[in-house]
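Just the one chain here, laid out as structure tokens, in the form predicted alone.
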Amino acid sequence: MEQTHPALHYVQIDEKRCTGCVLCMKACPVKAIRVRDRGVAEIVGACIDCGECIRVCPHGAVKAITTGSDPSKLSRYTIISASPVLYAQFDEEVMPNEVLLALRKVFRYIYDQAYIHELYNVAVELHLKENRGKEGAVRPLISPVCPVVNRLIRYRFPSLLKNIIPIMTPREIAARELKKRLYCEKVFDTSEFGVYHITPCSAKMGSINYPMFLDSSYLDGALGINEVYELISKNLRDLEEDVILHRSSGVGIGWGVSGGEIAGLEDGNFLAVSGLSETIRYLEKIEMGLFENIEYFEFRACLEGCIGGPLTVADRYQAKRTVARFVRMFGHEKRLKYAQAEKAYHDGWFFNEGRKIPLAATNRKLSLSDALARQKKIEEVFRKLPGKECGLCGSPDCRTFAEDVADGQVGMERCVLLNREKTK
């Protein structure tokens, strides 16, 4: 697919480590990877940075590109807004406040992003109330929080872009408010500090450098949880116990697991889906006009939610147990003043200014006749193939190989099994 930017994806394949085993190619949900003449995996299509290739590579040849990959790109004064998934990476006895205090030993300014999650929940509740009963209202609405899902919708389900709720993500709201506060209080010169998100997700860099619904992101970069884990672990001793940095209840922390976002909403018809294959299946059904009885979908590309992100350290099921413990410990009631949050909503505090629905990326601009001719060619090629889905041709499956042949990227001779049959 056509890429507007020269480096739109933030997953990198190390050719020296890659053996061309095709596991990443087979795992890619958008069929963006090929293994051809050079014998190594290459990203040739519209990568959505889901990180599935990172998970399956047995040789460590695939990695995510973050700001932490090159510390020289960090600002002089680094402001940290951490995903609450970070709290679930340590022993159950390590409290969220201790994690934030350990971070503060290294970085100058730390913010508990989980608190913004609770504010976001209020904004969604109010938006859903406005949407109910409104003539021509879009249903179901879709959470904008997962950047992988956003990009998946953009490339594969562009008709559903209008379903993504027009509220800024908590990470962007947190970054915006931090910058406003530091600017107003004149803590740092604006050229000296940057706000960075600690993330479990390989797609955050793409959402920061090329945001879908903002002219530019309020974040300056992202650090993987795996990049700061050891740093935090070393600093968990001799902490300033009397300093409170953690502000959220269990509602904000619960966002780390699938269903955590909608658990913070008042009564309504909501659904949480995790895992890319399940997400794709449900998006297909929504595109078909199903689930109009559902008001709001919380989609997460990773199994079990963000605790299953490719940049996490802890086992996702252990992390899930830790999150559940913190939710019980810190309670199911939001720690905010509802009237203030409601006023902020009506003042437009939660919304993107002048939000525009991004255009869907397409791999070509074909006339109707050319598109029909291409489809006919694909079907002709596909009928000739053995249908073994082996991947030996360097394409992930027979259908994709037929598309590659129709587009002139490869020839029929690339099909090993077909050539073998001809030889016999």
Second form
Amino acid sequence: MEQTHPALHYVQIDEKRCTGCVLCMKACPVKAIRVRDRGVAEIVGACIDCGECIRVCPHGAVKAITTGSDPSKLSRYTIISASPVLYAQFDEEVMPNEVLLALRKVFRYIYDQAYIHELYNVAVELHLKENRGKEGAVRPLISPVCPVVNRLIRYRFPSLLKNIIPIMTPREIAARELKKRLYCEKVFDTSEFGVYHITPCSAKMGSINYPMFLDSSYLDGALGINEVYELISKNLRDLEEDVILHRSSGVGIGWGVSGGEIAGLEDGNFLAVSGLSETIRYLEKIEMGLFENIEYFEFRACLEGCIGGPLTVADRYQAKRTVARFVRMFGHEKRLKYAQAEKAYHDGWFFNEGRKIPLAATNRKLSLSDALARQKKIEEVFRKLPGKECGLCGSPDCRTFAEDVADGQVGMERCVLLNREKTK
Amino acid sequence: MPNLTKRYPIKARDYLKAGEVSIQIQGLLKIIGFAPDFIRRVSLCAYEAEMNVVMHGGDGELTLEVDTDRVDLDVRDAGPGIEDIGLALQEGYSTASEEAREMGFGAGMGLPNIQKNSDSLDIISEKGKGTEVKIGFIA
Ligand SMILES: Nc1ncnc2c1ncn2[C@@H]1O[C@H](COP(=O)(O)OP(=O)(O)OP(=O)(O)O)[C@@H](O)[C@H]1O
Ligand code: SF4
Ligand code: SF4
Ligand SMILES: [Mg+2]
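Switch from the form predicted alone, shown above, to the form predicted together with its partner chain and output its structure.
Shown next: the complete complex, the earlier chain at its head.
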């Protein structure tokens, strides 16, 4: 199923806890929040599940919906594919393998997704190589890994949908392979097991339920790192088992930090950008045609990369230090057989058949002349406003308020400052 | 009568804000709903003209006029002016400062790029009296 309606999002505001302050509304990078007559913050626009509102809410009223929100939805046999960001949440002395072992005390089968990151790097290298010097090749290509960036592109930069590299994300490849393997080995009946992704990300659930480039996701759900953290900490205390579950080198683990993905690529003209405001700036310039010299962009909506994800527990800078330590420890050599990865690439292992570029998602389709008339009206309203950007009207800033007025959603009288002047 | 007119001030040598005006124009044209390639052409030319004011010109202003079938940009600045317009239009010609070159500008490709991506280009300039660059696009 494809997401075409902006109301489908997995970040939600608990109205009982919301005090109607304007912090989340002001922080939302796509201006999706309003505080209307009911006096509570509501997500009314095209939310991209970035989680900025989760970060700023002082009342804990904003939450990301995951499978963990309703654990009864977990399958009988739970297969876990963990983002390596998880490894960086604990004391520096705790090794990735110990984290995976602690998980194994609770879940049936544990997989180190970071290993797939290394394979994915090879696929991107090969794809970029094919693209070089090819007449009419799309440039720059964009990493498909961050679902917030994908949705941002879909809502605000649809002309760049074609720039998202047509390779499946590591989390989807991992889930597909796990399902194949467990099915072949007949470990248990497919209807009884589900593959779940442990994630720092408030947007993964949406990308699983409404994937952009797949008909349906290979993943069955997602658990926030914050939801399994205590469980793992507790189980770390008495680990007896000694099997090796951790397979990745420093390359795959390094992905948790901005720049980690392109660090796993051979030489080329790449750029890693993190944080939503910078990402938006770059997307705007790419749309102007200013970055055709860059081959590949690694965008991460979260500042510093996924270690800064809204569902993490550890501070992003401490986590960054831990990742750097693991990268040093496990090295810069990928732990895979290159020839095998190359063959897999040519066999189509990294691609999904029938991949379609999704349609642009816009909630408004006016004729050019109506849109122009609307814009004139917005300017007219805007000129009358005091320009203090206070947000007391319930719209995030004066310009957005002018848009809301022009669209007939609210009346001019909601501007508190104008009213005050009138009554003076 | 043009349908929508907007004016944007541009400050010379303000590298921090440089590019902001063209990004705003890009966003506006997108909301109105012009075709992506048209928006790319307009915003790219706006960007090059804006950068030229920031780098070579004096304080100035960009005027945007939008109609359903065309967009016009008028970029004026009260800077040193262009002595030889024919020369300035040549690919690779640049008088960019060391400072600008360090930031990756000064390839002498701005004006040629505008010429390539617009439907009309008119440069009016006199040494010492400033520059006016008029760029037209047919949607
Ligand atoms: N607004 C202006 N005021 C004064 N001189 C200008 C102005 N715009 C352009 N010029 C002159 O014309 C030359 C060519 O401009 P053009 O935009 O083609 O190249 P550039 O700005 O030097 O380099 P690039 O645009 O590739 O970064 C400039 O180097 C400058 O001497
Ligand atoms: S998740 Fe992001 S886009 Fe959605 S409402 Fe919150 S801040 Fe806005
Ligand atoms: S940077 Fe990572 S955690 Fe943050 S939104 Fe993107 S994928 Fe999710
Ligand atoms: Mg220039």
